[in-house]
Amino acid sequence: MGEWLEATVTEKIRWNDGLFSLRFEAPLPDFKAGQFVRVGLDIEGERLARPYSLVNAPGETPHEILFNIVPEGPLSPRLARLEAGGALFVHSSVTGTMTMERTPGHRHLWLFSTGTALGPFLSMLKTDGPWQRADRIVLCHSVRRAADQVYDTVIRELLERHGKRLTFVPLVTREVVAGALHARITSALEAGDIERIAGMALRPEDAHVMLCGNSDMIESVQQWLAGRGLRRHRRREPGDVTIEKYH
């Protein structure tokens, strides 16, 4: 069942007015890259908590979450006001099924994310697991505006470390940004742009796909993938597509 643990904020990163990262120290148990933790605060006598994916890799400290402010929400605006030294609560039950350990064998790994859903993929890519299983990895991250592009230093370090084995495809939907596709993920797939940049085809013979982010992206990309012959992966029915919805 787990228990609530006290955590101390070590750093806050303000990417823009509505997008933040919090780094914190807490005695969390071992976890797998891609999993999430419940983060909470005591508000008006009640502990309010929401699930957030961990951006840090297992064994890497401090722990880190990436989140958007929900303006009318009771929790996220308060999390964004925390500073170094501030206190919050995290639950010891780190969980989630979107992990490399649960994916079948593959030569090519395709990671599609929107917004804050980039976080768990960075956690994975900082570990050895994906690189021991796949020859090539394609990471796609879609945001609305250039100001929502985050962790560029981490992505650059991954690209430098893994060379041609990693392809990063940024997409910005509401602005024209140099070096990024001006399209939604589904549109870019339909146009063939993502496969062109990756230099390989997305096909069921050698691919596993992970989708993490908003429901619209997941549903539309899943339909496109089904047209290519890729089906959802389930524990009792192995497939080609792993899914985690954020909202």
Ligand SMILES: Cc1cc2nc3c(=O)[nH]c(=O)nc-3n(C[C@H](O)[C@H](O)[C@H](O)COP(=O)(O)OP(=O)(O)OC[C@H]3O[C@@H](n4cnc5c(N)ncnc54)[C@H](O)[C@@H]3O)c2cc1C
Given for the second form:
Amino acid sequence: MGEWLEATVTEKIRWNDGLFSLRFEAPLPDFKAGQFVRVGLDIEGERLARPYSLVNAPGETPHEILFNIVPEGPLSPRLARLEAGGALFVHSSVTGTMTMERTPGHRHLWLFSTGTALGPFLSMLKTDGPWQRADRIVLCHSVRRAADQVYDTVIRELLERHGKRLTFVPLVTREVVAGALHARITSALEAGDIERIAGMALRPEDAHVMLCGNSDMIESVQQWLAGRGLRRHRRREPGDVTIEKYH
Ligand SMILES: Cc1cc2nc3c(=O)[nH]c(=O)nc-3n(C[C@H](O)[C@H](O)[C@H](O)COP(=O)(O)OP(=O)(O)OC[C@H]3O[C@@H](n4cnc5c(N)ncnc54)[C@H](O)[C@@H]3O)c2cc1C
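Coords for the form predicted in complex with the ligand, given the form predicted alone:
Every chain and every other molecule in the complex is listed next, the one we just looked at coming first.
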């Protein structure tokens, strides 16, 4: 269901050689923070589309996606070549279950992201939803290099607005960067570093966890969480862990 909508790029942010945000105008319907939209280009007469999470909050315009170039991928290198004024297509059915509305309320919300999967969490954190449901929120963002650390202004604004209720834990795996953990998320959990920085334990009594990004991180963190007694959340079988795999 739904239809393809024409969209116009209003701005391209080039974070580094392989990492971009595209802002675009399109008559998308209302959506929930954390959801994704199919973005497409016509290539050799065929529409090629992939899902991308919206970084903007509901009601905020222009719309925005964050993506990296997958060199062998058919769509992402072409998206990266778009400039302001360029045309793309977005599908009107914005969807996805990694939303506050689908998540049981808990005192502590733990958000773990790799790379471009920071985007949907920023969309959520800009809304009131998570702050009405949780006392404390821990946002972890793991990247390979310092140059992949994006949206620092948005994160700083969130930290200023929410004070001690928000803890941001940056992780950089392939470089030593001041202020960031030099470890993968799972290793940092195993070492107790993330709980130490957050100043609280991650436990099923008061936590809900969202995992977004690459499958390796999601699977290994899920395993670690299972050891702590946290189980996957499903609509028919409520649990503690919501996941969204990008690749
Ligand atoms: C629900 C959902 C939401 C998504 N949201 C985003 C988003 O907000 N931002 C974003 O950058 N991507 C996102 N993706 C991935 C995105 O849809 C594309 O797969 C990606 O941009 C590559 O597109 P492509 O056509 O160039 O290559 P594809 O043909 O899609 O993929 C080529 C290969 O690269 C792998 N791959 C896919 N994405 C990545 C990646 N980011 N890094 C390394 N390898 C990758 C695939 O598994 C595949 O093996 C999302 C995927 C899903 C399922």
